[in-house]
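As structure tokens, one chain now follows by itself in the form predicted on its own.
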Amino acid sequence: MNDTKYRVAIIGCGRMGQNYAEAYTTYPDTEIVAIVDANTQRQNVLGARFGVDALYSDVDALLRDIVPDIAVVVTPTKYMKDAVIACAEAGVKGISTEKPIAARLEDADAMVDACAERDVVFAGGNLQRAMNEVQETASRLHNGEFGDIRGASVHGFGGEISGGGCQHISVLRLFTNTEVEEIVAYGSPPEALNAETDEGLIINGSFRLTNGLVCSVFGTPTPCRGVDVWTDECLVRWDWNPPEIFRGYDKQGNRIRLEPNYNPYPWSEFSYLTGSIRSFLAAVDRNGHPWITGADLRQALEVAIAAKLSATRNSVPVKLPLEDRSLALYPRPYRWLGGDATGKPQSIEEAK
């Protein structure tokens, strides 16, 4: 950290937005100067909770009064594009958002492009790719500590492939240091495959990576739920926790787990949100890169769209990047519209 005190606006202060607000009120180099939330009753409660007087119901009203250094966009997905682009155009230095970044691929493109054109740092959100142990494992993989990567697999790619599936794709891309260039997939059940959303969709198939590897993808249950990467010497397994490292087998044929000896990371009470925010602020300082970016979220969305596209076309191979940027995959209504609009509002007592 440096001596700069960044002025932060939380845009969308539901349950996840409040997690961000807790973190940003803890760090000595950030100060929340504004809260934006369409629910005026919750807005007032959270203003009192976090000691913020500048409360707004929409982004335009915020930007007429205050152009913060940092805009944390945690709205439902439907409203992210307009908020991100408005903040970029207003001169905000750094913008972060959440998953899924959009439903339509061209909307994700518009956000990434708007920030790139204005040299705005555009960070992603609360993904395990930003866990310090995941980042450290990736560095050790890339440095060759475990040998050359020979294969990879994804487990549990289903339910919400544009939401939770962002986690799998982001870790896979990080560990292998490569991109997905072709997808062959089949999906189930039929009602999920034919729906506009990804709710309940199970995807099996394969991802061909730009380094030549073919990654098997399992949506149906396996003993794992995350991403495996292996070399001639080791298996590296991310299973929604700090990665495990295995080398060799014992006499019973079980893999021998190594002690990874990860370096400690401060503010661990915020879990992997810590790495997401602190790497984002370092990038705004021009002292590094976000551990999860808006472009990473776009790539995850594109993979999810391509996977469903292949599955709906009888497992035809689909090449990436997709030429048709109007393609879309909608998340479940709660992610798309938020709890207030879908009958799952946060109680005021909980917000307090």
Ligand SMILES: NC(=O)c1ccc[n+]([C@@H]2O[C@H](COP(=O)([O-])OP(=O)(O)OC[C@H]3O[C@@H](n4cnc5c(N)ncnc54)[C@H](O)[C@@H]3O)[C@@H](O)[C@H]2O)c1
Given for the second form:
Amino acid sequence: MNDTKYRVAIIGCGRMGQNYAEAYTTYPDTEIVAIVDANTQRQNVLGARFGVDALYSDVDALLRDIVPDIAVVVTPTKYMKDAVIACAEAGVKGISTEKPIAARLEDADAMVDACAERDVVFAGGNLQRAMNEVQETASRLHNGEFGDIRGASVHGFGGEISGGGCQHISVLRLFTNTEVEEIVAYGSPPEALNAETDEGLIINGSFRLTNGLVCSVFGTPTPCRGVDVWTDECLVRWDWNPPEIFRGYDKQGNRIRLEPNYNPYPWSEFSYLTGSIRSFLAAVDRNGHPWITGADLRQALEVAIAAKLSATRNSVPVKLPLEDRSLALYPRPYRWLGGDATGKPQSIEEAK
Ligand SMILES: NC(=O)c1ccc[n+]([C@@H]2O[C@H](COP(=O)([O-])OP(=O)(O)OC[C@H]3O[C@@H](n4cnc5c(N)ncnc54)[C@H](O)[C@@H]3O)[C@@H](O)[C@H]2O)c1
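What's the form predicted in complex with this ligand like, now that we've got the form predicted on its own?
The next block holds the full complex; its first chain is the one shown before.
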């Protein structure tokens, strides 16, 4: 670590934003210099809770006074684009966002491009892909420790294919080191297929990957709820925890689980957001890539949109990247608009 103390602004400090604020208050090399939140009552309570005097109701007001080194955008999804682009244009060095990144593909493109054009590090927030054990497993897969990759499958890709499904897509892409290039999908129930949101939509089908593998997609949980990748020798399973690795079978035909012996991660004592935040700060330090990027979230949104498109068109194969960037898939209202607008506000007592 160098001597830099990053000046951080939390933009959108509701339930999730407060988890970030907790983490950024704890790290020795970060300091929260401003909080932006549209809810003025909550804003004041959070200023007192995190010891921050610079409180703002919108991003433009923040940027007129302070250009932080790091902007942590945790507003409801609808407001992320404007916040991300304003921060990138103002000269913020690193911006993180949350899932899902957008509803409309062109909005996700605009954010990714605005950051890329200015060499701003654009991180994707708190995703399983950014767990150190998931990253370590991916490195071991890529190093060939388990043999060549022979197959992959996605399990439980339903209910929220954009809002939650981005977890699956991000791990699948990481483990296989590929992109999804074609999707054939079947969807249910019909009312979810006809809706604008991803709420309740179950998608089954297959993803063709750029390495030629065809990955089966199960909309509901099987024995797994995540991503399986199998190689010549092993099954690697991410099931919302540090990945499990199996090699061979015992006499009863059960897979034998290996002890993964994950390396200790120096920041683990701080917060469950550690991999996301520390890899982001390391990327800002060294002009590298965080373990989950805004571009990863954009890819996940694109896969979700393409899957729904195929399912609504009698399972025609849909190729990626999608040409029509105006296509959209809205997350459920809580994610899109936040708790205050959808009847689930965080009380002032809770925010304290
Ligand atoms: N990665 C995860 O594990 C995870 C978990 C929960 C939520 N999320 C995502 O985080 C985002 C926020 O969710 P939440 O649970 O914190 O919601 P929330 O409603 O509790 O908080 C949102 C906060 O943003 C503020 N806000 C709204 N519009 C704003 C604007 N234009 N500028 C500044 N502040 C604004 C609200 O006043 C509120 O305090 C959503 O996109 C959600 O999908 C991710």
